[in-house]
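Just one chain follows, in the form predicted on its own, and it is written as structure tokens.
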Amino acid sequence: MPIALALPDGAPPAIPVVVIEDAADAAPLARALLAGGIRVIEVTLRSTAALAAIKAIATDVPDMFVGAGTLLSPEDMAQAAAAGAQFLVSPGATQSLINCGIASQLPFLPGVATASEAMALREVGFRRMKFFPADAAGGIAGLKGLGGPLPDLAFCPTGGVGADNAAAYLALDNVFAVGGSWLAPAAAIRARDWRRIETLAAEAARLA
């Protein structure tokens, strides 16, 4: 059976989804988020520094629950786990990713955009999923619609989620967390504006 993603006890249900271009920025970024009250981070494999960034956070900021996102293949999953990722996230769910997720010793959050995709994952034991791209896939109304026929599933919407609508998503019974880049914008990371990221994290931490 797959291991469901559970946030650390007391952690706000907001997950920054970040692209880190320089691994040297990883630990300061994680510390800024922690200072603002955010205890979970998803580092996407969208840069050559991503795996080194995951390793840096896992090693230097042990209080941060670090995961790897944009996993597109079993090789991505294996490399992320080897780097120290504590949970795994994919934008979709191919059969090979599903098989690896079931076999993995780490929590795996597969992505879905339709009821059929969610039902297929449910059949093999998944109960928590990423809803992506949330805004394009129906947003709040779409998740409300899924809640009727699939009441035992819970979702983490990402893609179009921001400070303006995160609270509305979290108000849904079938949403256990939200994810997005608004907590740690790429421009702020590049500028090493850790104070701004701490402020954004503090605002997001109050969403709970």
The other form holds:
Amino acid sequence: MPIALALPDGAPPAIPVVVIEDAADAAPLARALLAGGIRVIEVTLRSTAALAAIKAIATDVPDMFVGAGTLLSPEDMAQAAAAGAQFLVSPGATQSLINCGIASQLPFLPGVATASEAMALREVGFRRMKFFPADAAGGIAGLKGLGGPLPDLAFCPTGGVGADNAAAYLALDNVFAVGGSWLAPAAAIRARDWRRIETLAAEAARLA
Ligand code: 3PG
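Write the structure block of the form predicted together with 3-phosphoglyceric acid for the protein whose form predicted on its own appears above.
What follows is the entire complex, opening with the chain shown before.
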């Protein structure tokens, strides 16, 4: 059976999805988010620094629950786990990722955009999924629709979620968290604007 992603007790249900270009930025970024009250981070494997960034957060900022995102292959999953990721996220769900996710010792959050995809994952034991790209795949109305026939599934919408609509997503019964880049924008990370990220994190932490 796959391990479902559970946020740490009391953590606000908001997950920054980040691209880190310089691994030296990873720990200061994680500390800024923690200072704002955000306790979970998804580091995407979209930069050469991503694995080193995950390792730095896992080692230097133990209070942060660090996961790896944009996992596209079993190799990505293995490398993320070896770097110290505590949970795994994919924008979709290929058969090889599903097999690896079921066998993994780590929680795996696969991505879906349709009822059929969600049903296929449900059949093999998944109950929590990323809904991606949330806005384009139907947004709040789409998730509400899935809740009728599939009431035992819970989603983390990501993709087009921001300060303007995060609360509305979180108000849905079948949403356990929201994710997105708005909490730690790439430009703010590049500029090392930790104060801005702390402020954005504090605003998002209040969503709960
Ligand atoms: C992603 O995987 O890129 C996330 O869905 C972030 O999307 P966003 O930039 O729209 O928040």
